[in-house]
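Quick heads-up: it's one chain on its own, the form predicted on its own, in structure tokens.
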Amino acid sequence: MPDALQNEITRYTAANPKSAALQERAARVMPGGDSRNSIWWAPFPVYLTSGRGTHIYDVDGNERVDMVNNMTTLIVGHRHPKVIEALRGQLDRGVSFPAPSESVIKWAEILVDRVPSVDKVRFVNSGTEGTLNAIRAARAFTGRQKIAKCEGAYHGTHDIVSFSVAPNLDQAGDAMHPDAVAGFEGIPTAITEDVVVMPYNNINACEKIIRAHAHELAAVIVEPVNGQCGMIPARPEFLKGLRSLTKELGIVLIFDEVIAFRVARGGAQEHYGVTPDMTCFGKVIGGGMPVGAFGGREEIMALYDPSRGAPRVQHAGTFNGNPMTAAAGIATLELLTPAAYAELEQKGDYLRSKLRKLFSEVEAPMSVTGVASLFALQFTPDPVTDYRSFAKNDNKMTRTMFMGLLNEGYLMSNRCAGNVSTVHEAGELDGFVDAVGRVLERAGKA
């Protein structure tokens, strides 16, 4: 067989001249012509010129079905209605004031409302900020000082999770027991010490983990759906028991759902049925404005509380909760009924169903992995846990789906994750994953 790979991107270079030029003109100003690695990708990213419902348009002129949402944000689609006349309601009336407004309450109202975890909550710009500010409160809550984060998980950019995302095996240390591997250069060296590695998914060897470290872990954090490694659900006896670990301990139990919001009403805790003591938000909530959120216990979140006094910790963005992104978040959040996430639950299982399918028929060496709306395609045949079993994928033939999903007309991340949004039709699902279909073939795979 020919190069598969080089084949795709020889296609692809042909369809997006527009983009490429774009591409040469961004990295005169910006280092490699990117301001967010998650979107960039070799030879050059598309770039986009507009996105209405699930279709999204480049300066090539080229239409693909969007399977990713602004890595999982855009819930209802682009360009939704209601979303759209919230906005434009907002501009009319100013898109930032130095006071709040009366939407930032109803906006945590809804998520007071909707979240077991969440008696207060606070809002910021982004998931990195959120994450930071929960484990900062976790640490002013218990007087301790090290946190415990599972190996593969991905909890923003601040410099405390930027340990062991994607570590190289050959120096993760024990599957058992990971060491803790700096993310990138740049981390001072003394934060390793306050970093606990755990393996997802794994209770036994995370109670081990964890009881060493008892007297100086200030929280536990852990994504319900690990979005790093493609969308790998926690088994539930994984979030009971570090439920019931934590709180025998004392420790500070926090979800990052900034993506797993998107399983049920209440989250993935819902989903789950079960409770931490603090939660951080982003995307979805945001409707499709720059976001981020955290929020718990009453006790914890008071710890913010200025109004008696200085707060124990301290917190202010000039951008917090600004009204441009509360019309957005109320808009898309008030979309989110019940019956909305049933739908969305149908439509992921009908995907992922379809795509098991098809690997079975062709005999392909992958898997999909997911759950409700979420779902990510892994090109090994092991099943997919963790991050060790999630190294094990074949990278070249993740990039040539990618490329080649491209080509066929649909935007996946470019680890093949992906997911389906309330405007998503059955004809698109099975069009994608007939387009699997096809690039499988082409690479010599089906």
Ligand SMILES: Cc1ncc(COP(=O)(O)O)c(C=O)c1O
Second form
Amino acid sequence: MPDALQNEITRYTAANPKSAALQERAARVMPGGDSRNSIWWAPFPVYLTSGRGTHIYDVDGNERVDMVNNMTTLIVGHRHPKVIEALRGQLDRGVSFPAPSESVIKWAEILVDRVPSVDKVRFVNSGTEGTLNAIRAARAFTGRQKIAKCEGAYHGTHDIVSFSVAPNLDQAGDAMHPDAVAGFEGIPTAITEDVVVMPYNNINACEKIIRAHAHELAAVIVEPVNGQCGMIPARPEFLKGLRSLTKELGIVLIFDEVIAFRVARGGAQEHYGVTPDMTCFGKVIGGGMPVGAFGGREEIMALYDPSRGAPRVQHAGTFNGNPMTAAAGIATLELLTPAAYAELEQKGDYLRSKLRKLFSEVEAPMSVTGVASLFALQFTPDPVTDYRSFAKNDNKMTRTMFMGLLNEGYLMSNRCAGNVSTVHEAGELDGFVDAVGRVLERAGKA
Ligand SMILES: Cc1ncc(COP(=O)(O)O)c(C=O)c1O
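Let's compare: the form predicted on its own is above, so bring in the form predicted together with this ligand.
Let's see the whole complex now, leading with the same chain.
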């Protein structure tokens, strides 16, 4: 049988000649033509020109349904009129200022109101800066150095979290006690000993690891929904167990809700009823503009207070809390009413159940993970609950599906994760499931 992946690539290449030419031009001035690894794929990515609602358009005139929404960010779709109106209004008043503006207070009030564990919050421009600062605060607060993170968890691009994000299994050690593996070159080797790696969703194994390092651990950082391995929801007892352990041992519990904040009005911590000490935000809270934030307990956030002499932890940033991002963020958060969350969850449930039905009908060796508006296709029939089970994915099929869906007019992340926005309609979700079915058929899997 002809190679299904190659067939999809051939079709893709024929349909996207202008994107191919732009990739060639880009490669002359950027390494591999790229500035953001997560949106680069071989043989070349599509170059987008515009988006509206659920639709995105590229330089070759292709129209696709966006199933990834800038990696979970655009929760109300592209160019929502309320968000555009807020941005236009701010554009007319000025895009950035050398002193604060009132809107940043309103934005902070919304987060503090929605997330009871957040007494105080600070804004940054990426989720990376959010996790970096939450970890730094935990170190300053506890006087300890080490952090514990889960294998298969992505918390941004700074050094200390760049371990065991997607390690080769032959280097990763025992599943119940994984080794810390640097994700790429250039990370200071000396910090390896400051990273403790734990298996996601296994509270017994985590307890042993955390107790063994308790007196040195500043923080445990965890995603209540693991994005990197396919939107895997934490088991409730996992988060509850981490909460009681960290409380007992004086370790700061950080929830990375850069993606998981999509799950409920008060974030995944509301959904699970678990209260962390610190929370990192990003993506949806900026309405499509560059963003991040971190917040939490009063006494930890007080380390950043400049009003009583030099803060114990210094923190500047030319675009922190900038008024354009605040405008888009406020407009988006105001659209996210309890009814909007209920609808997002209902759409996510609908999509996941239709996909499961398809896989069982065509007997595809696949499963679906996700919660609320988040979902991912897994090319393994076994339950995916952590990095090791995720690593059983048939990577060639993931690529075939990703390319095939591009050919069918749908964009997912290149790991075949996706999410729905408030503006996706049932017909588009049905169309997506049918397209998945057609790609499986072309690949001989249905
Ligand atoms: C869970 C999580 N944390 C942190 C980050 C880093 O955010 P940013 O890309 O804005 O730096 C991401 C980005 O995808 C993420 O998914």
